[in-house]
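Take a look at this single chain, the form predicted on its own, given in C-alpha cells.
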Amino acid sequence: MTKILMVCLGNICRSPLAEGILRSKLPSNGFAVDSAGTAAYHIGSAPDQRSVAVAKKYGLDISNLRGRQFEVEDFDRFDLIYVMDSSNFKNVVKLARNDNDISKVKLILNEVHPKKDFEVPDPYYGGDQGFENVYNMLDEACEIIAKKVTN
C-alpha cells in the first residue's frame, strides 16, 4: 500500500483540500491519503468552511476531516510527504531523523513545475477566490501525483 501525506501549516485549508483531491483520483484499494499541519493551532478542527465549500463545488466532501499535527512517526507511516510551502518544508525536515526521512518530503507544486520551488499560497486570510485558486493548483499537482503512483 502506498501512503501519502499532505502537509500545510494548520491542516484546515490547503492540506485537507489536497487530501480530498488526491483521494478522489486514486483507487481506494492500495492507497491511503492523509493530511497534517506543522502547527498545533487546529488539532481536532474541521477544515475551514471555504475549503469545504470549494471542495463541494467540485464534488468532494472533506467536511469529515479533522486537523492534526505532523509528528516524527509520520516518517514511518508515509511513503511520500507533500508540503505546501517552504516554511512547511523546513518545519517537517527539522523533525527528520535521517536522509531517508528527508527524501520523502517534497514541495507539491514541484510536481507541476519541477525544481521551481513554487508555493501553494495560504488562502486563510484572503477571500473565496484564494481558495478557488488553491484548489486549481492542488488539482493539477494531484493529477500528476496520481498518475505517477498508479503507473
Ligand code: 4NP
Given for the second form:
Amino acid sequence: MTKILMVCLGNICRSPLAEGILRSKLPSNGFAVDSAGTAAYHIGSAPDQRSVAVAKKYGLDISNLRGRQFEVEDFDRFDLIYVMDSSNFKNVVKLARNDNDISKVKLILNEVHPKKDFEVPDPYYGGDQGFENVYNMLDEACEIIAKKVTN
Ligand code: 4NP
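Now show me the form predicted together with ligand 4NP; what you just gave was the form predicted on its own.
Then the entire complex follows, led off by the chain already shown.
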C-alpha cells in the first residue's frame, strides 16, 4: 500500500484538488490519498466552492472532502507528503521528529520541474482563473506522481 498526503495551508483550496486529481489517476487498490492543512482555520469545512467548481468542470467530485489539520502522526501514516509551497514545507518540517520524517516531504511542483522549488500559488484571495491555473499545475504534477508510484 502506497499512501500519499497532499498538504496546503487551509486544506480547502489546493490540497483537496490535489487529493481528488491524484486519486482519479490511481487504482483504488493499493493506494491511499488524503489531504491536510498546516493551519486549523478550516477543520471540518468542505472545500472552497471555487475548487469544487473547477474539479467538477474536469469531471471530479471533491465536494465530500472535509478539512483537517496536519499532525505529527501523519509522518507515520504516509509514505509521501507533497506540499504546495515553501511555507507549507517549513510548517510541516517543523513537526518532523527525525530525518526519515523530513525525507517524506516534497514540494509537489518539483515533480514537474526538478529542484526548481516552484510553488503552487495560493488562489484563496484571487478569482476563478487562479483556481483554473492551480488545477492545471496539479494535474500535470499528479500525472507524473501517478506514473512514478505505479511503476
Ligand atoms: P489553501 O488556501 O491553503 O489552498 O486551502 C487557503 C485557504 C484559506 C486560507 C488561506 C489559504 N485562509 O487564510 O483562511
